[in-house]
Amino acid sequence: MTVAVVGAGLAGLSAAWELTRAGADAVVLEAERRAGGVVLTEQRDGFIVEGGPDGFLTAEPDIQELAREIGIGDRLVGQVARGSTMWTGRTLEPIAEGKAAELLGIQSTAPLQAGFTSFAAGMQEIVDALVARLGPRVRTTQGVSGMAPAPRGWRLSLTGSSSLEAQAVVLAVPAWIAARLLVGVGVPGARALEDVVYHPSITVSLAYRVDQVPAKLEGTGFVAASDASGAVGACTYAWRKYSKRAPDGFALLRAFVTAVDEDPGAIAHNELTAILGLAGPPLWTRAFHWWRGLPRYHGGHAQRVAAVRERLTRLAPLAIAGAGFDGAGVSACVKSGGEAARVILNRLGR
C-alpha cells in the first residue's frame, strides 16, 4: 500500500527519501508545476541566482547528511567572505559575527557564528538530486483538495476529480493547508495551526560589472537597522559570500525588499546606489515574489504542534512536517521531513 507525501518542498522530498530507503512505496503529490517550494535557483549568463534561501547554517547537520546520502556531498561549498555590517541610515558599521542572521530572524539552536554552507551550483542542486533519485514517485500538478478515512488508511481527493488510497500520509505543506485538511478529518485543535503567520518576501538579484561596485565593500553584506528608512532591509554580496556566483569581472548583489507597489528591481538599485555607491545601472535585475514565504510563530507554537501530533496518533498513520511546524530553515525542513517519515514507518511496523 502507498504512503502519500503531500507537498514536494524539501520537507516532503526528504520524507519521501527516508520512506523509500526503508522500502516503503512512497508517492509525492505536488500541486505546483515544480518541486522544491521556495528553493529555486536560476542560471543566467554565468550567474547563479537564488530565488529563495541561498544556504543553511553550517552547524546544522541534517541537510549535509542528506546530501551525502544522495551522492552530492562533494557539492557542498562553504562561505568564503566573513562578517557583516549594519546600515544605520547614514553609514555601514561592522557588527558581531552571526548578528546579521539574528537580526533577520534566522532561528536555530545551532551557533549562528559558524556561518553558512550552500551547494556549488545553488540550492536547487539538492532538490534536483532528490527528484532524480525519487523518479516517477514525484508527481507535480497533482494537488490534494481533501482527505477522508478509508478502510485501509486514507482516501485523498486529488485535482481533476481523481482520488488515491494510501495506507499512511505525510502532510508536508504550509500550516494553513495542513490545518484545513486536518480539520476536514475532525482533528481537535488543528485549527490552531492557522496561527502561524506567513510573511511576504521579495528578493531582487542585481548584476553589475565589478568596476561598478566599490572595492572597499567587505564581508557578506549588510542588514538595515530597524529605524533606517527605505525598502531594502538587507543585502547580500552574493558573488563574495560563495565562490563562482558571478563570472569573472562581474558582481552579483541580492537585496531583500519590503512589499512595494513599484518595480522592486528599480527600487533596490536606487537604494543600493545610495548606500553602497554603485556606479551606473545594473546589467539586469531579477525579482522573486513569495507572497507567503516566511513563517513566523506566536508564543506557545511548539505546544500547539505537539498537541496536534498527539491527536494524530489516534488515527490511521498520519504525520505533519515542514517549515510551518519545526523551523523555517532548509536544514530544519530536512530534519522535519525525516522525522515525519520515521513516525510513519514506526506506525507501519517497518
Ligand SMILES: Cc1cc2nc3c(=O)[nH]c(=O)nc-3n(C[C@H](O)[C@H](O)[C@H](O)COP(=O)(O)OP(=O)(O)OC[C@H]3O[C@@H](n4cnc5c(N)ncnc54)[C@H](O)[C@@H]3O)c2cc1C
Second form
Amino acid sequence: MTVAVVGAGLAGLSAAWELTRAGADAVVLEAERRAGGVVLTEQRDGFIVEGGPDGFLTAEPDIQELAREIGIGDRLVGQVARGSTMWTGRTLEPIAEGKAAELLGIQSTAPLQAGFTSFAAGMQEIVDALVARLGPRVRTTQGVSGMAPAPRGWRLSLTGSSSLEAQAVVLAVPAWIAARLLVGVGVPGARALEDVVYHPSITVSLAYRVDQVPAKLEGTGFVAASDASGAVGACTYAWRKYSKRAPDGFALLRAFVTAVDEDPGAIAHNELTAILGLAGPPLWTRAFHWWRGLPRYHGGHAQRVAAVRERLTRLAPLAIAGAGFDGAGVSACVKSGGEAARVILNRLGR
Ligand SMILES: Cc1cc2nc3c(=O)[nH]c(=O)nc-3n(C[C@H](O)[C@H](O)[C@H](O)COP(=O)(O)OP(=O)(O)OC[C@H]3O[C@@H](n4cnc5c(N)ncnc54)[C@H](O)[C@@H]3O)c2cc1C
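Would you mind giving the form predicted in complex with the ligand, to go alongside the form predicted alone above?
Following is the full complex, with the preceding chain placed first.
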C-alpha cells in the first residue's frame, strides 16, 4: 500500500527517494504546479538565476551524498571567489566568513572554512534529478487539505474534493501547514509548531555588462551592518561566487531586499549603485517574493518538535520533515526527509 509524502520540496522529495529506494510505494502530493518548493532556478539569456537557495556549506554531507546516489555527483561545484565584506553604511570592510553567515542568520553546526558548494546549473538540478528518478510518483497540483484516520492508515483530502488512502504519511510541508493538519487529527501539542516564524524576503537578481561593475570588488559579496539604513540586507556577486553564472562579458548580482512597496529591482539597483559604484542601468532584473521565507525557531523548539514526534508514535505511521522542524538549510532538509522515511519504514517493518 501507498506511503503518501505531502510536499515536494527538498525534504519531501528526499523522503520519497529514500522510501522508493527501500522498495516502498511512495506518492508525492504537491499543492503547486512545480516541485522544488523554495528551490527555484531560472535560466535566462545564458544567466543562471537563483530565486531561493544558491548553495550549501561544503561541510554538510547529506545533500552531496544524495546527489551522488541519484547520479549527479559530477554536477557539484565549489565556490570560486572567497571572502565576504560588510557594508557599514559608508565603506565595504572585509570580514571573516563566519561573521557573514552569522549576520545572515545561517544556523548551522557545520564548519564554514570549506566554503560553499552548489550545482553547475543551479540548485534546481537536484530537484529535477529527483523528479526524474521518481517519475509519475510526483503529482503536482494535488494539495492536501485535511487528513483523517482510516481503517488501514490515513485518508487524505486532496484539492478538487478527491481523496487518497495511504498506509503511512510523511508531512514535508512548512510548520504552520503541518500544525493545521496535525491539529485536525487531534495531535496534542501540534499547535505549538505554529511558533516557527517564517521571515519574508525578496531576492533580486540584476544583470549588467561586466564593464558596468567596478573591477576591484572583493570576495563573494557583502552583508549590510544592522545599523546601515537601506532595503538591501546583503548582496552576492553571483557571477564571481560560482563559475558560469553569467555569459562571458556579463555580471550577475543577487540582492536580499526587505519587504518594500515599490519595484524591488529599482530599489536594489539604486542602492547597489551607491554602494558598489555601478555604471548605468541593469540589462534586466528579476525579483522573487518569499512571503514566508526562511524559518527561525524560538527557544525550546527542539523539545516541542520532539514532543510532537513522540505523540505521532501512538498513531498510524505518520512523520514530519523539513525546514520547519530540523534546520532550514537545504542539506538539513535532505537529512530530515531521509530520516522521516526511515521512521516510516521502521513502523511498516521494512
Ligand atoms: C530566499 C531563500 C534563500 C535561501 N538560501 C539558502 C541557501 O543559500 N542555502 C541553504 O542551505 N538554504 C537556503 N534557504 C533555505 C532552504 O532553501 C529551505 O529551508 C529548504 O529548501 C526548505 O525545504 P522544505 O522541503 O523543507 O520546504 P519547502 O521548500 O517549503 O517545500 C514544501 C512544499 O510543500 C508544498 N505544500 C505546502 N502545503 C501543501 C499542502 N497542503 N499539500 C501539498 N503540498 C503542500 C509547498 O508548495 C512546497 O513545495 C533559503 C531559503 C529562502 C526562502
